[in-house]
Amino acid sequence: MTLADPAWRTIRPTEGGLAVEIIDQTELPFRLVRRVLRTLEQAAEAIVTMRVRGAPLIGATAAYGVALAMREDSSDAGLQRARACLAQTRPTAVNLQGALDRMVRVLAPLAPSARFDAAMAEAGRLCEEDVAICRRIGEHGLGLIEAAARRRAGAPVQILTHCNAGRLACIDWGTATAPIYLAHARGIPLHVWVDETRPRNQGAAITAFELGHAGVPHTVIADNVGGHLMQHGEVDLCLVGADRVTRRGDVANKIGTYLKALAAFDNGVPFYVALPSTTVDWTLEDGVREIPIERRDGAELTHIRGVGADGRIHEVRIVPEGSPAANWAFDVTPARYITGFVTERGVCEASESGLLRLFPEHAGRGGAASG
């Protein structure tokens, strides 16, 4: 098995087209398991406890929930009870709304008897598209790594990312990893410093778990070693995927990107933010006053899994019994912060003029902030 086979995206129809499959990530890395969701409840779940997570996925996990509820109840009310449940699960990704309005768009019209193989299909052309979009993505990036291949002069590009931007934050191929997996396949030397990315370690459980099964080196770093790499000439460009990106540039990213991209900034290191255009937010501008921030479980922060010497899956608690945790899932980077974007229609800068240059059609789409 690898992780570029297409039998294992991380989601795809099953059971005859009635029920979705995913990779339940909250096993990643000790096993690797595929969960089948049923019902709207079930996708809901698979979204808030992170069985699915990263903007693209969320996505297409809620695209085929609004599908998964359409085969138990296609009237206006249950599209609209689907698309209210599906929306709250988790907030900061704007993915997951794009994602509902387009399926309500597409299954309003229609008579609710063909809702469901509708909704089938649409959230299958979603999830091939994004594919696609990730694909152009590595290859608009790909030019970066070759341009640092050059300047090493035959040593190995290094590469620093945080938390997990990878396949399986998306559909296939993923977006910060994209470039640096067609790299890897065209030989180019290179290898990547992964965040460990604290509280969920999506960076030592996702990212490493994915760039190992496609033999990329890596090494799996504390979160705040990165500045103390670039201080020393050890990282020669950062890469990181976002959750929702302003139409000025602002990102939203897996909380500590904030730091990284200061600590490139200082050090003079290029940062950049690998991005499909479904993760623009054209309504909203100034990004740390408007993307609302996700706070999730203390627990996430207190306690962590791991394998003992068992071989057992245990979980153990890391601080004081009765101190209390604050979770924040995101942090936002303002765009002055930000070399440039990485998108499916090349490389530009962070800013409204860089992006409306690759995405013209949203010349005057501003407006009032959308959750």
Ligand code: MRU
The other form holds:
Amino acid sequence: MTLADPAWRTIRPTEGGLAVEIIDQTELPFRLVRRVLRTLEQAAEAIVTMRVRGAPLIGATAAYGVALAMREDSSDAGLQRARACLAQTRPTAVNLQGALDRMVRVLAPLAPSARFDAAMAEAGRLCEEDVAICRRIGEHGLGLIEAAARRRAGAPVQILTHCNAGRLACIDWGTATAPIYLAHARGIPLHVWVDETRPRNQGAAITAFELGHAGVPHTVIADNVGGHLMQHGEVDLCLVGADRVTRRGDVANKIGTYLKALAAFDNGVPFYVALPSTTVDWTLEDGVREIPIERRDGAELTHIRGVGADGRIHEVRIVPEGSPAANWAFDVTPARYITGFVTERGVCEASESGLLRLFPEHAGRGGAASG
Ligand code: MRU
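Since we've got the form predicted alone here, give me the form predicted in complex with the named molecule too.
What follows is the whole complex; the chain from before opens it.
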């Protein structure tokens, strides 16, 4: 795995541009399996079941999902059906809505016969833009790691991350991981504490997988360890991703992010959120009240998958039979606990004025979500 590596692209056209290939993340870290999506329904299923996941990749898959729908039915009704089907797959990441709005904006004025080709091209552009955005997030975030390295005076910079905001959550590079890959490539000694991220273990399964392949030193920790490490000076900075950020800077991200931010605040550890501007919902203010939080099947909590001694993948129950389980997938970290945002246009304060300094085009109120 190199810094920007086509072999690790999470989504791309295949079969002569008539279908789309993904990495099936439900198979990680056990097997690297690629799957082909040929229909709208397959794209929607891939998002719902989290074969693809992570805010930017959900958006990209939705864009390609619209394109696949145009292959079967490129009428106005077909376009609206595709949008409605994909819009209800996952509620929290605003990139989904942004990508669907963008596809409809581009396709609606076209003749139906032109829509499939235009949709594939637009989805491809959206992916290329995401790669460029993540690369720029990496360049801007690199300065934070360089500063921490100077304070560490040669000892590895200790970075804590939650969930997977890596290249597998995007098209390439990742958001939170892009500065890490760049710093590692420049020879800055660093080490990443990887929160396991129950219940779906995106940290243990996916972040550890991609950091391992990139040769980045890392250690998987249980979700509850971060506070202890921060109390003992073992974390120089936290760097996480986001699924939806309100215009005043509240951040929805994977469940448990809020508790890490509280621990960081209490211990004076800088807590940064890396985000592409496509993750800002400029229509919302108060994240705790306004961001829709996905609740998923309790089976994700009561059951766990792993490789047995026989080398095969098994799923086992870890909760008493009959005990109910509740599974909130995201939480909201209020802006006041966030040291700053790392965006494609630079680092800013987690506030409306901070965001508008970098994105002044959103100064007007009540605009549509960017995307
Ligand atoms: O439920 P998931 O795995 O889609 O949640 C992913 C996250 O919470 C990521 O941190 C977020 O999408 C940022 S991805 C660059």
